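Single chain ahead, by itself, as structure tokens, in the form predicted on its own.
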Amino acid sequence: MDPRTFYTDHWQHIDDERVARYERMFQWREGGAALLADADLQPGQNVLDFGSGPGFMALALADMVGEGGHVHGVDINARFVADAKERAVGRANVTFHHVKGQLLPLPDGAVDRVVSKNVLEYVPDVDATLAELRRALKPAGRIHLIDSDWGFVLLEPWGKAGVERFFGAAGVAFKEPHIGRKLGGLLRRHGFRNVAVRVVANADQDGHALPMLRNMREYIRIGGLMTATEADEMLATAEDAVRTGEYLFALPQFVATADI
């Protein structure tokens, strides 16, 4: 892969052993009903999940809009898609669509909420993205973002330098790896009122994370930033430090709210 295309491209080529990993870190889980709080997602709303991978927070969605609601599921994905409409199959109230670029398979104003989740890091243009999502929202619409800012991560025993230097080399991944920090002003200046910026953090001390960290060592594979073997012991280390109970994970969750 062309490491200048990187950060979309490995998101419409992934391996089954990084789609199996997906598939665990992508499980909708309850917790996740505290970051779409702000969304006030209502039973017959038509809602917009925008790169819903696997599918699961879109059939969550679908069960929060009810019968009477719709949820449409859009990623660049082709597997992702298509393993999403399996899981759909028998609910009339959740459609999934495979794009190839930023336009959206919707008219203008067609939904109530556009919801995404960790997405907009890795988008090619961040404006025109939040542009076509704006054109999809009803006037009365409401976008609610989530989305990861990799300045702020930890992970123990690596320390800050060993952070800096491992997520450094695994930059290659995203478009705009700092994007959390960046949603108030974004939204604002693509015309949204009462634009709202909160953040989660919660700690990860038994290992949850270590699917997303041979992830990225993968990418440092394509970055050449590091060497595999510098990459390899530093994940090793990592995975000691759970059975040793001295690792800790935590990766801040900036949730952007704001209003047509």
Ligand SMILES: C[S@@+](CC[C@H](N)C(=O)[O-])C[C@H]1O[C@@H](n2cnc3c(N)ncnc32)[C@H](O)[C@@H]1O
The other form holds:
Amino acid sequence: MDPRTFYTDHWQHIDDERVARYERMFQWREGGAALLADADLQPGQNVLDFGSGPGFMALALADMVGEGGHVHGVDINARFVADAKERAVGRANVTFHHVKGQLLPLPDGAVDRVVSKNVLEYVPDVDATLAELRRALKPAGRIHLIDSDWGFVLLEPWGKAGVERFFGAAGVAFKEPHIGRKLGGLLRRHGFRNVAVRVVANADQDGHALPMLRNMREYIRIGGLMTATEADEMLATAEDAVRTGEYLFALPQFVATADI
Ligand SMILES: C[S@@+](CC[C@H](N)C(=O)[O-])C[C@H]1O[C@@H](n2cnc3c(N)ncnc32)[C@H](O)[C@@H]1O
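Could you give the coordinates for the form predicted in complex with the ligand, as opposed to the form predicted on its own above?
The next block holds the full complex; its first chain is the one shown before.
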């Protein structure tokens, strides 16, 4: 794979083993609804879930908008879209779309809400994407973005230097690894009003993040800045630390909400 386009290629081509891992990682969990609170989701609304992946959040959104509303899930990975369609069989209020470029398969002003979780760090041109998301919103619409910022990771026992080394080596997987801190400024620049940003952080002390960290071995291999042996040794220290109780992982989520 070409390291220059890996940030998007690694979503377009996912092998079966990684699809299974992502499906476990992206399950909709208790507590997810708190991340959506400011989106003000109501029965009867039309919602776009941009970068809907295997579809778990889109199905939760469909429950929130009810039979009178509709959710459009959009993703660049064909397998995720096919699996999401399977999951949605019998649900008339959710449609999943496979997209290849930056254009959305929706007319202007089609939705009341745009929701997107952990996607904007991977898009080739965030300004083009935001313009397109804005185009899809109704005049009274609201956008609600949830994104990580890989400059705010804590992982014990690695310390600051270890965190910077590991996530720097995995940086090839992201177009904009610091998207979280930029969301508010981007929304204002795109003309959105009432921009509000909050930061939500949980402390993982049980190793829930380890599958996501192991998934980064492939990113590190492509990036070529750290050997597989060093990555495995670092991962082993994190796994050992779960057993000894020294492990702690935090990746704050930046939640940005704005009106059109
Ligand atoms: C980290 S996953 C998040 C999935 C889901 N939103 C969630 O939170 O569970 C990122 C998702 O964004 C999708 N994606 C990446 N670039 C995209 C793009 N340019 N357009 C649409 N989807 C994209 C990927 O295929 C993947 O499903």
